[in-house]
Amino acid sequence: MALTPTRQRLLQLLADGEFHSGVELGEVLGTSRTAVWKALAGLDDLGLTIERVPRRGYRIPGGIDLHDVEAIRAALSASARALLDDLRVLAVVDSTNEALKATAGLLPGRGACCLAEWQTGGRGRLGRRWISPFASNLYLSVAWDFDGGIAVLEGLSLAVGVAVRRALLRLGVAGVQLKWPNDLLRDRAKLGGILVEVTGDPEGRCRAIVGIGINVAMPAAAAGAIGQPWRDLSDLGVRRDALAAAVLDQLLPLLREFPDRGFGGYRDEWEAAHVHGGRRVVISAGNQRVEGIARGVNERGALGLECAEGLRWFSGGEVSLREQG
């Protein structure tokens, strides 16, 4: 579903959560009350609750936290802003990762960022669906070009986890832990995830597209589709633009430095936040299940598992991990 300019403007007017009469909305939009009513009807498809009260008008209870590109850009540090070639917000998109795959060549040492209000086909690892209700959570992707092929990017998704955790700590979010290979937890429940996709030459110039999803204010209607314990940031009042800027402040310098530092430069920090360190876990890969004790990660980001056969190493790939019991 595409959002027409009229509907986008209507959302901006209703974002404050206050009542607005049909006459008032029509005057601002330069259209009739009937056209306003039709535009409002179209907003129901976004999963938003439009309250209609005679003689008072229309409102979205509680309002909505829409992104503002200029507010995000202004909140960035000067050093991060200098590393950003393009910053855009899309109202509706299949996924922010997919949107960046068509981006033209980037300037050396600079990235492109895409955020979305709503993802109709948001994805996590292993092709799983990423629940992406409208204007509720953070859906952010950054594209960055690297020389040296895929080998340069080993452990990148884990390093990104460190960067995002730093951003959350900066905003006062305590209790954030990292689950191998790409999850962010809060109080041992899923807060967010990372999906890194690589395009281009496997041995030469390639592009990493780093997708980050963080639960900010998950609506109850959407939460029912989440098949695991989860947390969001609604109890802390974190705004999505502030979160986006904090993430970019940490992520962009990391992408610039990663070819020189590698994951080894972030490994100790990742280990300190490892939720399963020293715990008994089960790793599944296809029909194979391996039980053992998680013993940490190496400089390539592979997880060491102490099992009956001794210490085995697993890369992120097509495997999943859960705590035993």
Ligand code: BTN
Second form
Amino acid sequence: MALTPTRQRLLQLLADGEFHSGVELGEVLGTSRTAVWKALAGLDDLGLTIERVPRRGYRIPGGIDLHDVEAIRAALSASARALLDDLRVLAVVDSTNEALKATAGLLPGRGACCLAEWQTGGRGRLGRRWISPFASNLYLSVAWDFDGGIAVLEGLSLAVGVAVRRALLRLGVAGVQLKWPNDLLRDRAKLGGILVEVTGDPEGRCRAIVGIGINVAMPAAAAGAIGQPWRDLSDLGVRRDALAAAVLDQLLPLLREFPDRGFGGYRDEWEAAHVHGGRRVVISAGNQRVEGIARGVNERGALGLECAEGLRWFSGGEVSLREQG
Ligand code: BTN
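Take the protein just shown as the form predicted on its own and give its structure as the form predicted together with biotin.
Expanding to the full complex; the earlier chain stays at the top.
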């Protein structure tokens, strides 16, 4: 579903959570009160509650935290801004990762970033859905071109976890832990996830599309569809624009440095945040199920599992992990 310019403007007006009369909205939008009413009715599709009180007008209780692309740009460090070729916020998209696949002609050593208010087909790892309600969480993807093929990208998604954790810490979100291979946890429940997709020449120039989803203020109505324990940042009042800028500040330099540093440069920091180090876990890959004690990760981002046959190494891909007991 596309968001018409009238609806977008209406949302911007109502984002403050205050009452706005039908007359005021009609005047600002340059439309009749009937047209305003119709546009308001259409906002239900976004999962928003519009409250109407006679003689006071309309409001969205609690307001909404819409992205502002210029505010994100202004909050970026100068060095991150210099690494960004394009920054856009889409109101609605199937998936921000998908949106970047078609981006042509990235400048060497620079990335393109796409954010969305709402993903209608947000994707997680292992073909899962990523629940992406309107203006609630962070849905951010960055495309970056690499020479040297996919071999250069080994361990990238784990290194991105380190970058996102640093960004959260900068905003005062302490204690975030990392679950192999790509999850961010808060209080041992899922706060966010990373999905890296690769296009292009597997042995030459390829493009990594790094997709990051972080639960910021998950609405109760959407939370029912999440099939696992989850957590958000609503108790800390983190703003989505500030989070987007903090993530880009950490992520863009990482993408520039990654071909030289590899995952080895981030490994110790990853290990320090590893939620399952020394714990009994089960790794599932297709029909295979292996139990053991999770040990460290190696320079390539593979996880060592001490199991009946000795130490076995698993790399991300189609593998999932859960704690036993
Ligand atoms: C996971 O934990 O399974 C990975 C989730 C990744 C979600 C993000 S949201 C932005 C980007 N667009 C998508 O469709 N997925 C990623």
